[in-house]
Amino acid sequence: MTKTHNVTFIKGDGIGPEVTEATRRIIDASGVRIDWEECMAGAEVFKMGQPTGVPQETIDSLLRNKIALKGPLETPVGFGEKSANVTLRKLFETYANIRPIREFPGVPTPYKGRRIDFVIVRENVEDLYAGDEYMQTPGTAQTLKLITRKGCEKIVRMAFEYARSEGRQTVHCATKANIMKFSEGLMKHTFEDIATEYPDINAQHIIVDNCAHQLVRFPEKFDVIVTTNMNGDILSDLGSGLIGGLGFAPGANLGNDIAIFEAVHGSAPKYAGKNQINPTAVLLSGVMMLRYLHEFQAADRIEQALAVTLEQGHFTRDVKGSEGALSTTDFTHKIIDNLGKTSNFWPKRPHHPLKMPNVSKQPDLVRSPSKVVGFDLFVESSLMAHELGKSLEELVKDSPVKLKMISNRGVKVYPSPGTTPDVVDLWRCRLMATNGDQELSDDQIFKTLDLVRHKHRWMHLEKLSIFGDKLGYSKAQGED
């Protein structure tokens, strides 16, 4: 008698009930014993007045079961506040988004026969997706890109552990560290530090735009790609395009305590109830779930049955078009009929239990002596650069700081570099301690701010720190 697993089952919106039900039927037919606990989330919950789209009953179910299979959820226009999908991921700190990209037999793509088989491991919580946005002026928006050592360490360790669990040999870390040297650079440096603990795996850093370029030219060269949230979002959709579209793109959201398995695609409401949708993406998400539960034999049986079904030329309308395509139900029956058969195209990959990363829960993973040596004051002003610069210099002439420079949209504009870049009404004014070895106190910063605020409207302030012997701030283009 095999173990019975308790799984929270969220059918989802739009096409969700059709593809999740197909997946449930196939998993049940494989012989795995699962007690499916059906719960609600998404559109219907929003309409009931729950602003997050996730009722407490669903939260309690996940806390009990620790694992969920869910369909796509929508955020209807006029209802709710945040995406219910994002709410679930963040509520349970499912910090790792795993997206396998693999060629399928019989599915026509420009890359047919290239044997594409790689996995994108995407950080799933922070970066620009933290959602900290502000309108600094009526015409200038700001989003904070938050990258932490803790977030980088967790996702990097997950990538190496996932590679080991599937017998993969190479992990690429894709960043934009050549431009965002602190935020994306933190991912790069963390990757390089942790790679030394995995000598059995080839670790390589790659600039993310080059990674996209290489994915289009030589996708078969990649094995595992680990990256930050925004980069991963873009690259994983690119990856699904290489193998036939989002109908073949499974996904998993993994945390230390909770795992949520779902397809990459959306709810496609215009196709809801038509019994036409390809369930492969959700089915393979279910296969990932089975491996997470250590049900490796059942996972392999389903994966092989799917491959055999495709080899036999059975497809849904997204692959074959309307003529001769199978319904969702008939496609599901074909897969169930093929359980126990082995694909000639799709060899079995060795799978081992995934070892979840162990990263300290302390808020401060990195400690270093720091000193505040200045601050950037962001000012809203319709003055031109030389007028604002002269005004600020006069205002702070008797204070412990001096105006070093003013930048606009990242480019130094005062003192004038001799060029005339286009400017907007948000200015970054860099004020440094008059004595370079002096540390500025909060009182000194507040007093300087008090001198400025009577004449200029300030928007926000960023302290400029030195950590040990390293600058904790970037320089503007053209700044000394």
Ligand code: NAP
Contents of the next structure:
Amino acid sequence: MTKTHNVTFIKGDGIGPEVTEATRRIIDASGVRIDWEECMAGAEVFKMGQPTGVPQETIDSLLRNKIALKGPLETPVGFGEKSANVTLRKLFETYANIRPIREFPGVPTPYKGRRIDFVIVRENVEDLYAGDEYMQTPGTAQTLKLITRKGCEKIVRMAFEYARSEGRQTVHCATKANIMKFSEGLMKHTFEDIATEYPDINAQHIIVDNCAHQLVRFPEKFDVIVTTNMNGDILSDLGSGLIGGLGFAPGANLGNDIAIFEAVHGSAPKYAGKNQINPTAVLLSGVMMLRYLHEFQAADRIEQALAVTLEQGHFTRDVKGSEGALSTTDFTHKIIDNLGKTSNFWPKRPHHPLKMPNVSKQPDLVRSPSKVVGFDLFVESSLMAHELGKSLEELVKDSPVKLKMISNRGVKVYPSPGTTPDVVDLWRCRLMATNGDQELSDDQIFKTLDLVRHKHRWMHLEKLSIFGDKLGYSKAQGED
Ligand code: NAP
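Just the form predicted on its own so far, so send over the form predicted in complex with the named molecule.
Then the entire complex follows, led off by the chain already shown.
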């Protein structure tokens, strides 16, 4: 007998209790020993007046057990402030979202027989999802896309380690580095650097839109795809669509210390309590959990029993429609009955313990040498570009900066390039130091601001830095 594992069990909302209970029963029947610690989160917690949706007892349980199996949590509309899912993800810094996409026997899809079998490793906490948003003017919204070297390093290492743990050969890194050269580019460069430490794995970069195209045309070509948060969100739902829908899409949220296993799908409230829903996605999340706990035999047994059940033609309503479909509980019993049988279809993969990336937990607070050479002042103004340009030139004429250009929605509009792009009332005014090689000081920036602020409403300011000989800012379309 193996050791007993303590696992925090969050049954979730809507269909959550049905799919997590099915999973618990199958895992218990597989012979592995788990002490399930039942904890609350989600709608019932919001209703009790807890605004995060996650009570302290649940946090304490996770801190103790370090591992959770979780049902979907609904984000209630009208009460509660935050998504309990996001609270859990951020509290425990589960930075890696792992989503396997695999063909299942008998499940009708346009890709039947193509043997789709890949894994998306999605960065889970940074990017546009950091939640730093601003209305710069009533008509212009801004979301900050924050990508860090440390965040990229963790997720890229995770992807390579995950590939090794499953004997996979290729890791693709999908980015939009051709357009967002700094943010998405940081992911690409980090990937290229770290790939050299994994010579046994074929590392390839792919532009994310091409990746989406290739996934639809040749999904069987992919093995592991590592990507930033927003790209991963979209690609992984695309992936679920390739193999029969959300009922078949498992997932894991892995952090340095804590791992939370849950399906991709939500609480599907219209099916709650109807005993119709497909428990496969949560069950396979449970299988991932067993492998994380090094319970490889039990994980294989369950996977094989599931495949045999599907091969026997047993399906829930999402595959079969209402005629002849099994209820959630009957489907669960069939899987339990099939424990110990082996599928003709489902190949066994080699599974090894996942080596968690060893990245320092210390804050990344290195101050690298850089020089401020100017600043972008974002101004809200109903003037036209040439009026604003002339006015700013006049205002800063005796200051240590000069107006290099004005852009609007990323396109240079002053000095006029001769074209007439559509413009809005938020202008980026690029003011560059005139003092040669010396750094522009904060005092000089404040003095310039003082000259401008009486006449123009400034919204925010970005310093323009140079790191060694590398520009730390992008140029506008049309800027020299
Ligand atoms: P959803 O709950 O995933 O359901 C959307 C549709 O997907 C369902 O109506 C159903 O399609 C299908 N589906 C989902 N799970 C299935 C399963 N196990 N078996 C078979 N089909 C399944 O998405 P939603 O309706 O947009 O979200 C509902 C709530 O869940 C929201 O409050 C949302 O915030 C929350 N949510 C939570 C999580 C999480 O906890 N990780 C994730 C996503 C959403 P058909 O209608 O075609 O049958």
